[in-house]
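Just one chain follows, in the form predicted on its own, and it is written as structure tokens.
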Amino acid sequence: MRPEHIEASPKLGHIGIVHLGLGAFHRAHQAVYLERYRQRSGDADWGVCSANLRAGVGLVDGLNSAGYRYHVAEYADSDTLKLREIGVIEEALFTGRDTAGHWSRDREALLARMASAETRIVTLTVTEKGYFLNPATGDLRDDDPMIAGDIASPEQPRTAPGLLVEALARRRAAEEAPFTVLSCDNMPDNGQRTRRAVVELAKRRDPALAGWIANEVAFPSSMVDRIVPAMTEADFERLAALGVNDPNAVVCEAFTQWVVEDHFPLGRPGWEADGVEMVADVAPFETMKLRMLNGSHSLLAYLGSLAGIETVFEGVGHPELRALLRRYMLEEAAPTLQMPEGTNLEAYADSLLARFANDSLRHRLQQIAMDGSQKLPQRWLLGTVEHRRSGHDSPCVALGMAAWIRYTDGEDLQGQRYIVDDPMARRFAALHQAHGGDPSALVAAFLAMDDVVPGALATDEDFAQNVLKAYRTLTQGGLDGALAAIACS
């Protein structure tokens, strides 16, 4: 395989952007836009400086040291590959806890950074857990630690809605414009859950800040998407073989989307030529990406990790498994949306399932299984209630909730123990303690967390019963036996 090869445009020293969430989402996404930007307009004024959050420095540093250029391997299958170079990051920085527990290495440069005027527009791809709002019911969780930390400390935040308040904070007090913030994260209303964050967050600093805030600041909405699974060593020999040996390289597939609300006050980049779609509302696009394609994916995580499969493309090959998404995404998710006159839903389900099918990517199912107290309410569970309203059933959601509290309690249906790696993972622990032996407790305690399960579905004594017959027939028949179940239903 000969691959298309792109390099990076060259570097100008001009930063407008700052990013908040050095993963590898952003390096395959917003930078890729920025980068295609750059090369064709040759504008200087929106270069980007990164700053990684999260425990870690290895990334920032490996950056530094490669004059911040690495690589992004985009297949569309395993013998088709482009590989660009990316050269739009000008700066990065860490703000994170170190191996000496210390969260101050960078964070003053980031302040200063995001208070400079120079800078415009702040994106963040903190996930979901990063906003530190209640996934339930959009509140805020000043109970948290970590922000509480924040409202004790307000000059030296550790949360990315810290960050945004104290930087904004220091532009209200220099008389400077306010920056725009983007989120470019999965959540539906990204915008409006952007700006509920710092808002109240600002509120317990300084209630005259929050409303300037408020007033002030715009929060666009936008949508995101491509499959950018976590580097394997595997990854990182693909690419070793073709010639590049990068550590901070980014394997995804060539597919990608990013729709954003056209709200700027302080300008943005002319993205439309490289495939932007600016409008004036996201949501509808936000809403079908979310139930559609993640949820469809978290479908897959849970049932396919506790029968031992790795991966999606391994799961999708799974006929039934296969059918299951298809019948969820059309006849449980589809019904719940309202598009544009137009939209193909039916299409754009099929075209979900060819992209799962990618037999070049290995996006493993406990990366997405990740986070799921976070991620299901706005992927599976607000659909739903939309669902039962107009009076219809959700059996491919019933066994979808029924294979994430199995998930869990962290071992697969042969026995084999896994880390669940989510925020209430300890509480959910305690459930599967409490209630463990019996199935009726342990769904009705599952059910019963409002801060994850919108009340209309606690209280829903159906939707309830289908979600424990469907968590008794999985744990008895396997994989098999629920897909067969279901089938029949």
Ligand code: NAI
The other form holds:
Amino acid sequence: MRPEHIEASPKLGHIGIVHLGLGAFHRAHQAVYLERYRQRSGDADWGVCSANLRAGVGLVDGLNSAGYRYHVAEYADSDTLKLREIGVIEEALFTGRDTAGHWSRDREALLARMASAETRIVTLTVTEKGYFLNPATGDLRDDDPMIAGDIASPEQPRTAPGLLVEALARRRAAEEAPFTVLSCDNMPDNGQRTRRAVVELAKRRDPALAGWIANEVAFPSSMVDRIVPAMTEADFERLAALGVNDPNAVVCEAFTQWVVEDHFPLGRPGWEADGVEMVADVAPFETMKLRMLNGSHSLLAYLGSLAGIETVFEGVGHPELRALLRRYMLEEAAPTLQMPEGTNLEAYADSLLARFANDSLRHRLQQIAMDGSQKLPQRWLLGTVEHRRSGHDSPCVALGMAAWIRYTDGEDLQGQRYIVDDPMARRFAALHQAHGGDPSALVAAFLAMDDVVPGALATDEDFAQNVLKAYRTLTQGGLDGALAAIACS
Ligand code: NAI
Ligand code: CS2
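Given the form predicted on its own above, what does the protein look like in the form predicted in complex with the named molecule?
Starting with the chain above, the whole complex follows.
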């Protein structure tokens, strides 16, 4: 297979965008749109300074030594590959804790870049947990040691909200107009959630600053969609066989979508011609994607992981699992959506299943399963509250919750142990310790976690009974038993 190879644009040295969260998705999504834009327009204004605030110094230093160029391998399927070289990143910085345990090597450089008049947009992919918001209520988690640290030392911030507040404080002091803040994380209403984290944190520092941010800073929301699995050794080997030896490369599907609320007071790239959809209200698109794509992803992640299935591709190859995902999407997610006239949600569901069946992506279920406490409210639970309120049962989500609860014990149904990667992992372990022998008490304890489960579900007796029934079926009859039981419901 000879891939189509697209060279990077020349380096232009101007930085108009700072990105927080130099991860795989940023490199395969926002940076690709910006590369397409720069190649088509020649516009020099929108180069990117990308920063890692946590782990990831290797990637930052790797990009620095590679002249800030890397490759994106876009697979439509195992026989169709487009290889792009990306050059829009002009600077990479690290403000996390280095191997010697010191924090914030490049914090001052990053803050100076964010405070610079040249910077007109700050984008983020810091994962759902990077905003330090209570997943169920959206309140700032000011009891978190990282946020507490930023409250105590606001001029030496370590978190994304802290960096945004300090950079905005510097711009306000310099009478510089604020940049636009654009979240590209999988959260509903991600612009307003980012705004809430920033304004609430600013209030603890200076109410006048918080008021200025609330009134003057634009926080448009965006819906982002491209499946970008974490790289595996096999991915790097596959690229090396094509002559691409690039430790900073990313692999992704060919599909990509970015729907953005058009609210950029200091301007933005004219990226509509490069596939970015600019809209007045992104909410319907965001909710549809989070509940149908991400909700079925999470259903697959917990049920598949417990059954020892490793990837999305393998999981959707299981006919009963595939049927469950489709049933969840059409019977439990789609009825909760308010979509524009003519939206065909059945076609959308089938397009998602086709994307999941992409045989050239090794999208590990364990990666999707991580941070469930931060993901499930917007993927399953808020929609289920609405679904239950309209008098419907939610057997698929009840099974999903049972699988998530069992998953958080750190052992699959074959007795294979794994690390539960979640900010609340210790709480889960304590609940399993306390109630492990009593499924009814265990399910009740998980449903009572009011910073994950909306109150309306926690007090929904029928839902709780369905979760408990599914938990018992799953733990006694395995995946096949659980799928057979739900097929009859
Ligand atoms: P990744 O693991 O490659 O990168 C995660 C990034 O988040 C890293 O830069 C890491 O330093 C940063 N991060 C993690 N915790 C943080 C914290 N507490 N504070 C500040 N930064 C933190 O993951 P990837 O694939 O880049 O995904 C990142 C986010 O992008 C996802 O959580 C999701 O919100 C969004 N996304 C990812 C997609 C994908 O398929 N990978 C698709 C659509 C959205
Ligand atoms: C996945 C998402 O890791 C996960 O939680 O569900 O990253 C998913 O790949 C993207 O949202 C697809 O756009």
